[in-house]
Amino acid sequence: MPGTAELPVCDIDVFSPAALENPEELHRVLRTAGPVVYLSRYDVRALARHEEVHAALADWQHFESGSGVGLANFRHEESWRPPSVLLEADPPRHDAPRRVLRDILAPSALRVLRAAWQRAAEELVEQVLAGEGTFDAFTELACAFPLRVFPDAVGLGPDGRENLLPYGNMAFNSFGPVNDLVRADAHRVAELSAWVNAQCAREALTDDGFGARIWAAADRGDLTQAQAPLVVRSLLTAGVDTTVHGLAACLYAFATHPEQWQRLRERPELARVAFDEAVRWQSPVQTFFRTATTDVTIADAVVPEGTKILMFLGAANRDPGRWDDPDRFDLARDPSGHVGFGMGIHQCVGQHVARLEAETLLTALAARVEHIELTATPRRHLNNTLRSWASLPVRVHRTR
């Protein structure tokens, strides 16, 4: 192909269930190769490192995403859905949903939440722990908080919630290549995806969420009517699986690392650092694709024009060129410049939300909890862009 003869080959399956189960071996290699790697099932160029992948993240103009951030390319290829307006989208079409949301959801919007999320982090917490003291913290804690605060605070009404995480499976699988995964989900396509865009139109959402917000933008004429829907689907889409499986990664990190563990109950302040550190470590996204717009070089390679290119967002936040000692979970640590939220103008706009999430669900748990341990080994759920879980066994003890 164009431009590979100089670029070192990796002919693995970044897809195959081993390297999406265990992709730190696959990480390794891809770093150790070079900066840019032809991976030879796909026709694509691979970065994993933390330099280019920062820097692709960054620069739009070279590096689309409205030739869509998955495998498919959207220049010859028809997406199942109607693209999103933020995350497959570049400016001038992604200015204005960008800045209505950022403004919806800016960290000074969401301080009238943190009392009642703070509540509720602490009613599940006593709801948990009124049982033995063992449990699934994936499902009883990361699955559980974001889906009760969440569609709350978005406006959805009370049923059919439970549809959420297996539509953002679907669509993060999407961004993959059709295999077995892909097809799991076909059967449920048609369902999944009326149900969602039934919950984005104006009269399925309360009056005082950000759904309504954002339909009020249309109304000033800082959205489209067209647009206003797709804006609300990009965070029922994205703000939802994110969030769970970081906060699956904090429970993890810290039943590993007890030490750490221990040092958030002396400082709870530390919430925000431990789930941004569980973010970079764990990288709940771990790829997203972009389309070269130009011949691009990249670290002396010529990428050319309209090559799909992957970014593996876990691996450049483990790269020990960036990182001191990147596979250790430590609160010690600043994880600032982690590409776990992306970076640039398509960093993720929902981040200061997730992080809220965080810091309400483990202060409560700290204060509450001495010690968490896991009962057995936790099980993953397989997706071809999220790290995922399926199962995270522990056992806790009460501080009284």
The other form holds:
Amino acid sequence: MPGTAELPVCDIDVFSPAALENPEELHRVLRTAGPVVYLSRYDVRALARHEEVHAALADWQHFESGSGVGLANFRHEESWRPPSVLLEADPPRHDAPRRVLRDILAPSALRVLRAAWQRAAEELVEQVLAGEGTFDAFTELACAFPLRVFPDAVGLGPDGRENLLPYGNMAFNSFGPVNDLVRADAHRVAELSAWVNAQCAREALTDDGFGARIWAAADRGDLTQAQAPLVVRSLLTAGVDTTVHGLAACLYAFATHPEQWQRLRERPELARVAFDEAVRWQSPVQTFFRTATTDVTIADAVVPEGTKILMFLGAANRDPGRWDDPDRFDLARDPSGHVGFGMGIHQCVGQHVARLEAETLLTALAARVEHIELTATPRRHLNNTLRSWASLPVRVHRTR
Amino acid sequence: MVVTLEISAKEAVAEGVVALTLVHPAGARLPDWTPGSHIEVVLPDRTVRHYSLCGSRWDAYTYRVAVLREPYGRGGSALVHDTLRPGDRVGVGGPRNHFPLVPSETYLFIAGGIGITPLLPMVQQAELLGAEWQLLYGGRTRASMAFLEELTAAHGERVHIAPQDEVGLLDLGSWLGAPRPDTKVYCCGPAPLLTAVEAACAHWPAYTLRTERFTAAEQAAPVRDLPFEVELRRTGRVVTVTPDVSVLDAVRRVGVDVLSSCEQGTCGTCLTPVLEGSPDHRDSILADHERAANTCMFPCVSRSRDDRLVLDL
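Having seen the form predicted alone, can you show the form predicted in complex with the partner chain?
Okay, now the whole complex, with that chain kicking things off.
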């Protein structure tokens, strides 16, 4: 590739099972190599330091999303599905869907859900604690809680909800290369896509959820009728797996940092900070790509027009140039400025939903559980984009 | 959140209109915005004025606003015209957008005088989207109308210039033509123009007309003429609001600060989250569905329908 002679080169396969299983070492290598690193396997430039990742995320004028936020470049390659009107769109087309969803998912709009989600969290925790005190915190809490509250809030029907996690897993794999992870799901693409698309129709949604509000916005002309189902699809794609693995990150953090759990029990209002610190520390969304809209210079290196850059959010969130003792999960830290939700106009529009889920679940747990510990080594699930889990076996000690 | 920005340029763009260019003193990116947005500018006398952004958002490092000298105004515009200079610093809040450009195949834009400012980025955007669009731009005289050359040079016949001293009042009915479902009408300007456009669009499909008011729409009498209580939940205080004071003033009397600007329900600066109760919305900003949601209100003009209102203050 022209113009790469002066760049540090890394030939590691950053989407290999080894790298996905244990990304911290790769992140260290990339951050140390330089502000811009050429990944020879994929012929793309990569950013792994906080300063450059933060700046590139915010700079939508020079780094567009419309050519795809994965390795595939929509300028030359077709997407596996109609592109997202949010994630894979740029201003001005991005404006209306973003505004509509931002208002529907704003903290003030979510206030009405808080009491019900608090009750749902308490019921779930009581149910889990009624057993012997050992369970898989990934399936029993991190998966179970979002699946109890979020599909109802969107207004999904009762059937087929088991498709949500596999669809999200497939969608987040698709941002990487076509490797074994993508090939493993290839036979389900048509079936899962058909189910998700069917749930986005007005008739499939209850009349009081986020989905109905999206359609109401289309009726007011704030969105087009064609955009409405795609905005609902964004909720279903980006709103489940991400929160599941974000909650799992919290539970893993507290199971391995008992002193932080004590701190949360003493001050339950730290639940929100705890969630953002866990998102910083584990970065459930590890990477996203952008495409240069012109020749862009970053730290003396030129990213040529039309080429992709790969931003390592997880590496930026542990950059020692930005964070003191970055590998420590610490509730005393101010995690503000982490890029786990992205930054700028594409910053996670559902982050307040995720925070409310985390806050209600963690508060319910903190009131009832004295201590959480691992009973076996947790298992990761590999995904090209998500830092995911397969199991998180724990033992909890109920408050006396 | 208010940031301090520096005036990097000030130029006369029409009779009685100056344009200010604002930059971050350290050269940082400015917050992103969309067409129709305004910023709140804290003037040297600590009053707050709101001005529509009329530059390009593809330039992340500057804001441009244009300010009309209003001889009968409250003094803010005179301060901008006579006192502010390049190199001066001002506090800037926002941007906020109560006047967003929604998707449409066709747009009809109507500007009256300084009301051209929020429409300027909108016509650029309509052009970029490949939409069909026309702009009807009225003003007192050609010399008083800002950005005329910029508009006609870039867009030619899509722009219809109608100075009142040359062609008289705008002929809205014939310019708008028959109602069309594929069209959105955007209007910004003085109150009589907005009232005339509202009347001209009354038989168009619902949600066709989108307006931004610099002066308040006429409101019916308040729903209740009895005092009511306002609980400030974060502060832990309860204040009684009698019919002769605004909620904003009542709240301020107990020492709770709320940033405000126009105090007539048009700018949106004092937006306050509502935790419980049912506001009597009397602003010129919220759409009907936003009013019905009862999640926020503008305490400078809006009141309570019931005995008690709980605010997140």
